[in-house]
Structures are given as structure tokens and as C-alpha cells.
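We begin with a single chain expressed as C-alpha cells, specifically the form predicted on its own.
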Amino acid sequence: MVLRSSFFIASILLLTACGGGSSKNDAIPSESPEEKGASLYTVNCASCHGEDGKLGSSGAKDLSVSKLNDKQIEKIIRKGKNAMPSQEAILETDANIKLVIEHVKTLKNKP
């Protein structure tokens, strides 16, 4: 009885150890690229920017009318701008804020 509790114990263990480490921007396999930017959007940006950018929320900018170039995009998302924190801790990575800023320039004089 002991060996089997002890065993069935070492085994949650395990597999505790084994599933953790995955964050909530981890990619889906099968997600493209350009699917995977707009899941970060929509997770991180869209709840002030609005899905199509144009939500202003919080006195977020409308991106639908930005001139910005992707050098100025991605100062925003690092040092953040005005009420909008610095998102670089939050994406993660370089890959993730530039598939972030793809996705923004998508949505540039979107009807």
C-alpha cells in the first residue's frame, strides 16, 4: 500500500514537472504567424485599442489612422507611451512584439 501511494505520488510529480513552463503566449502549433500576432493583439492590446484598433479607450490611439513606422511601434511597445505601460515583460520576446506590430500595421485605414 505504501509502495503504490509513494509511487502514485512520484508520478504527479513527474508529470507536474513535465507540463509546466508554458505561458500565455505560447503559440497553438498550427497558428501562422499572422494568426499568432493577432492573438497577441487580442490578449494584450485590444481590451484599450479595440479589435479593428479604433477603440481609444483609456485615451489609447486610434492605430486605424497611424503614421507610425515600425521603429516608433515598437519604442511604444517597450517604453510604453502616456497611460499605455511598457508591454515588452508582457510579450515575452522580440518574435512576439514583432508579429505585434505586423499585426498593428494590418489594421492601418481599415474601413
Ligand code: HEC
Given for the second form:
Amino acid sequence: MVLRSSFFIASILLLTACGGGSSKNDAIPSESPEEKGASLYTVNCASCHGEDGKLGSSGAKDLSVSKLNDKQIEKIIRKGKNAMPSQEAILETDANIKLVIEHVKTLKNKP
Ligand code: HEC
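Show the same protein again, this time as the form predicted together with the ligand rather than the form predicted on its own.
And the full complex, kicking off with our chain again.
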């Protein structure tokens, strides 16, 4: 138990320290689907789109005003578009892609 919780804290510190760098997709095995989607987004998407989806770095579209549906979001994640490279290999699994799509949709509701 002690070992487990210190691993958990170490993972959090690692994630915070990297801040969207190249850390592992599944650094925290015990997180909920929502948390996993959010951390996948932070690690793989926030460098261009920003935590709130509005950053617009390298011409990235503002995800908070995006009107795309699940299928369209999935296509862009898998195939990429213009300056956005395909994220399919980086996200590794279909399950991870689904979690990220769910997280992208939560960004739309934020003012
Ligand atoms: C290297 C920078 C970069 C990264 C990393 C990146 N994107 Fe993008 N993204 C872009 C750019 C640039 C566009 C605009 C493409 C276009 O339409 O020309 C875009 C567009 C999108 C769109 C379409 C929005 C719209 O309304 O047209 C979605 C959805 C999206 N990105 C999701 C993601 C997700 C999810 C991730 C992480 C898995 C991600 N992006 C990672 C640069 C990036």
C-alpha cells in the first residue's frame, strides 16, 4: 500500500514536471476513464491545442468552438489534417482514441 501510493505520487510529479512532453500514455494505472482521457490529451494534444483547446499553436484549430462530431474528430486524430500529424500511432489503442475524443468534447462546454 505504501509502495503503491508513493508510485502514484511519483507519477503525478512526473506528469507535472513534463507538462506535455514525451511522458508515457499510461503513467497512472489507477485513473478513471475521464482522467485518462484528460492526461492523454495533455501529453499528446495540449502542446498545439492548449489545455483548454484554445491555444492555436502551429495553426491548430480552437477545439472549444469546434463543431465536429465523434466520427469527424476520430478521422482527424487517425489521419491528421494539414499541419496536424496523425495521432493514431502515438495514442496506441482504439480505447485511447475514444477516451481522447470524449475529452475533446468536454472542451466545447467551457466558456
Ligand atoms: C503538431 C500540432 C498538433 C497536435 C500535436 C495536435 N493537433 Fe489537432 N490540429 C492541429 C492543427 C494545425 C489543426 C488544424 C487542421 C486544419 O484544419 O488545417 C488541428 C485540428 C484538430 C481538430 C479539428 C478541429 C476543427 O474543428 O476543425 C481536432 C478535433 C483536433 N485537432 C484534435 C486533436 C487531438 C485530439 C490531438 C491529440 C491526440 C491533437 N489534435 C494534436 C495541430 C495539432
